[in-house]
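First comes one chain, alone, set out as structure tokens in the form predicted on its own.
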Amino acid sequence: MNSPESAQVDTQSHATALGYMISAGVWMVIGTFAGITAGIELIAPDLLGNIAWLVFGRLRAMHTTIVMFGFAVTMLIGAAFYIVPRLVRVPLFSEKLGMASLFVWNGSLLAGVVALSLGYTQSREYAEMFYPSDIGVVVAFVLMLWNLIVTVMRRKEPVLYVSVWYFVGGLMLSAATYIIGNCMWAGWKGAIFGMPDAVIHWFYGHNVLGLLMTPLAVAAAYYVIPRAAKAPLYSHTLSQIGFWSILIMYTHIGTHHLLQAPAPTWLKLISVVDSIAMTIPVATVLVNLWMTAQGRIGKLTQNPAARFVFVGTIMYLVVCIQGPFQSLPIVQRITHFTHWIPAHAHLAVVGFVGMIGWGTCYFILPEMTGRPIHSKRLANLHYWLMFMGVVSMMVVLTISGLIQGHAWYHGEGVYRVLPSTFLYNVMRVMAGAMIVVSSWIGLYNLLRSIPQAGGARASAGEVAS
């Protein structure tokens, strides 16, 4: 089956999907405005008093964790609820199972943020949650799993469609390299000793965008690029050298971040030559859903939904360009630290990841509630102050941590470096104020779209006003 096209399954119920989705968009919201708050903390360090949960160290914890796992990753499950099934033919196996599986995701969300604004932390990037959050996180993936491996085991599409493969091999990744990452065997501390600590972590570290938000994110630009494009996919050989040759690649890149340890210089390499090598499974992607839009392009750009997506895929490539770039050790001599890496990570998460979840949140809602979406205007306006606020802070920390690097390369110290970084850090939150305001404008526009079940059914993707 080359195309998602003829997939069709009568539905009663997609609470599982839809839970999700809000659940998405809810902490999106706090998400920002905890980076905002961080941001505005750079640049007027006393202007909250030094209140104990809103120093910057405990807010950019927060924010990370809440916009990485809160929002990113559980959109793009939310649309895995929906589209899975419908790809393979089958309602979702149990709808009770899935809500319960919500529930436990959003609750060990919710204990860990809490924990960390109360300065419980394992101090470990991505994985700061405390213990007991680390166990519901793992429990929540586990659900998920039965779930989607015991829908798609139901099948009645014989062939498995390249959306289920990243869906579920994501997932299925991921939940073994949370326990790896997180040293969950050694109970409370989180953590080992010393560098094989650190080579665990960032092999943890680096593997939450390759082996759970990509995949996720790949699948859900699978599915909704040739549909949106009314075209069968390019090449179903091409999305599997895709699929198989990210899981041999990514696994080995993390220790390119310890480029300046003591880590075994045999892994430095293996990190260095597989970070490259990552241009081989990305290409396979973008060539594949390029080629599927070929001379469709005007369709996917008149389709609000699709436009998140199609302009999702060309931030993987510039993320995907940086990061064998920034894995160079010359190269980090300069980069190593300073604002150009959280420029990197803004335009993976909320750029790549971010875009094509919210743009398949915007597609699948009216093939779910049976009606459009609820304000195509807000949809356009959502996209462009999205779209502006990433590109803006992309550019903004990318010019910042090159003053950064070579001031610091050529001896200067970090303090002195600070006032020619203060204009950027001004700009980064005029940056930020234009993704908080789109994350609000998609919060409503989603639960305004929700009501409206029980009409005539939408067409597949239809964004109205």
Second form
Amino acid sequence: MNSPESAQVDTQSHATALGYMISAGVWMVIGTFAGITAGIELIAPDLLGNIAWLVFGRLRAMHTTIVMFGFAVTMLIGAAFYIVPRLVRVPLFSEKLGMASLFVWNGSLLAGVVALSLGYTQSREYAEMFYPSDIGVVVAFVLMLWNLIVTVMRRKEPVLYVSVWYFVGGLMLSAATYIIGNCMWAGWKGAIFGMPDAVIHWFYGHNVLGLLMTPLAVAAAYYVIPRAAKAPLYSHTLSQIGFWSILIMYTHIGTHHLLQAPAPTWLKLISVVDSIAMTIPVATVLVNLWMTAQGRIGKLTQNPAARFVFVGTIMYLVVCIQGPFQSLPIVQRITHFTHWIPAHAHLAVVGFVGMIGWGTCYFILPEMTGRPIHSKRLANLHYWLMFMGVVSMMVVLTISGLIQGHAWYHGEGVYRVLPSTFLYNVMRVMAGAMIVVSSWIGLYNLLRSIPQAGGARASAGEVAS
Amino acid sequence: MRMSLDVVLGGSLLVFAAVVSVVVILPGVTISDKPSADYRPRTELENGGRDVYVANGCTYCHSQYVRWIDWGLGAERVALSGDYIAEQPNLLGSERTGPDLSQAGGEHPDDWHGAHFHNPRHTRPESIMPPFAFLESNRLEALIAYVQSLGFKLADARMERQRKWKKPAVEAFEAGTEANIEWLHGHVPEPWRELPNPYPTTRVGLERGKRIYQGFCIGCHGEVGDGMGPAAARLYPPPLNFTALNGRGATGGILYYQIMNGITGTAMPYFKRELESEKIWAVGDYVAVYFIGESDADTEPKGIDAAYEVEEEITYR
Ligand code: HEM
Ligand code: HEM
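How about the form predicted together with ligand HEM, since we already have the form predicted on its own?
What follows is the whole complex; the chain from before opens it.
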């Protein structure tokens, strides 16, 4: 019983799952465009003249909000709306409710991003969206959860597969984190005061990564890898250890973003210790997945969909070796505040979460539509561009981060080091261009893979209804 | 363990609640809310400026906490928890594309900020900070007031000093070139005034001086050293026209001292944090040779020649 149900032809509409995935594709196109524009502004700050709503500080918030919530999370929620019903062998409780949640979700993000461009922001990284969008996001989470939980309650399958725990548990705790992290009781300000605000902020900031994105991506990998390798999951016990330990460890470590700020020392200590302990959940998940695929790696790498997911898990390993390392105070003396951090961030969110998202999308599309994806070649190209883009961005930014960090540590001022980072900022844009192009290919391929989704229907979010 | 829906949902909620009480609620109630000694509340205008700071995402490029390992702007004062009691939302920041701003208040006079926000490249030629010329004048004024308040009482003390010296600087400027230069040089300590540049003028040195000039000075003092850089329109007193120094006793020591120390009250910043001694001598000599048209480099008294000094005869102009 340890592996996902074998394929059965199904006749559901999957409107919700498709709707989320298409929205994610569209958001990625917009979000990476914002990213590359921000990157260009760092090379040529006067290029866009004095356009207020495109100023770097606003564009950056738009970029992170769109790619993290609009793309990475949305893609994997789409996957959840297909995978959860599939694993419990009943149709989704309500496609209508699903479409309603999508509508609220996209609407809140869109409003939030437009507000950001107009300068309405709550300012805390990843919690920038203004109050109405915060409310919308929570409502959307509740609608999603309602839908998924009722689906699970009506299940025909007695055993809940590990993907279901992660999807449902992760979304539930994310809703809770979102309310706490955005200080929603504080209304429009969306923040409390002083250092406690910073502590909550990074509790939230890290939970967006660790309680929302990571569980969703891991859940998807737990679905795709056993199926693609055509092998039962290696160990039920390991999945349990992985699940409970990530909940316990990951939620404790937000303060590693504040190690050098005047936060309480005991809290910093907890965060460093648990950051190192994060190797436990990471190792259990990866050992479990890779042992499942042992001897069958070839099956995973032939097919672009499974390759995306498999390589995503490798990225997860790299990110989570880097993570505990950069949580050490002695390392942070060099890495903190530098480009090293966006290097880690892009590897994590693009390489790990984003690649697993696209892989899962490509993997479940044929199951949903009953026919192969539009073009395997385009999917391969998509894979290579995204992979090369994110790896080169990571390398370039890591080098530039080390240059900054060492120079500052030895007494050079920020201004003096700017010219040394110029070249790397240029290369970051070149690396980013690969990711931007990959997003166009991905969206095109996705739209063309959906029956009768050609031409006229190709217009964004409202499509799948 | 059998992972039923109840176990998954109930169990994870329990774990989450436990964690929240330890890492969110406990710090929330135990972090002291006593203000630090240097703290003072912000004025309404300054708070308005803070909103402009928030709206334009300054926080993505500028941190607001100084660490004990830091050098540079504000590094004399390491951040304390009590500095932040009124911060809502916190603006600690997570990246330093630009310098830390927690002690930015009073580093520069208001006119420097006006020129800098209009286009940062005007005062800082290699900056990558975005231009904020789109801000209406009242919002710009508020933003500057906010930046000048960063550092609380320490910032107020620095602002006091800026204001104190602004007045005589303006008066001197308005009294005409001769008087202005006299005033400027009058504040340079005696020994520096008499000190020639102890190093010889070399081709390499001039090349270096030029690079420094283009990276640090050109926006104010202008391409030809006439004080007509793009920032000049927003600075009062305006940047010095170096050509006026010809024949007015601007020794290497005076140039060095002014570049090192800046002229508080005017937009002329101090460069001792950013430029090492060799670079200050080099840019000073570049200014002397190309713009003032006379250099006392390598004249007596200069002590024992430094080990590396070359005996290069160089003809300039
Ligand atoms: C789906 C793809 C992408 C995702 C998920 C993503 C995610 C992120 C995240 C999480 C950050 C915040 C990093 C931090 O605070 O440390 C960020 C910043 C940034 N990203 Fe991306 N990004 C993506 C694609 C791109 C692309 C294609 C570019 C183009 C060059 C780009 C350029 C930037 C820039 C310039 C920043 C600001 C860095 C800074 O403040 O120094 N991103 N991105
Ligand atoms: C073992 C697991 C991990 C550890 C210990 C870890 C540790 C860290 C640390 C210490 C920082 C802040 C560094 C600093 O500011 O100096 C950081 C930043 C970041 N991490 Fe991780 N990380 C881990 C995994 C992940 C994963 C899985 C993701 C994505 C899903 C991720 C995404 C990010 C992002 C986006 C940032 C940038 C935050 C910002 O805006 O400053 N990390 N990580």
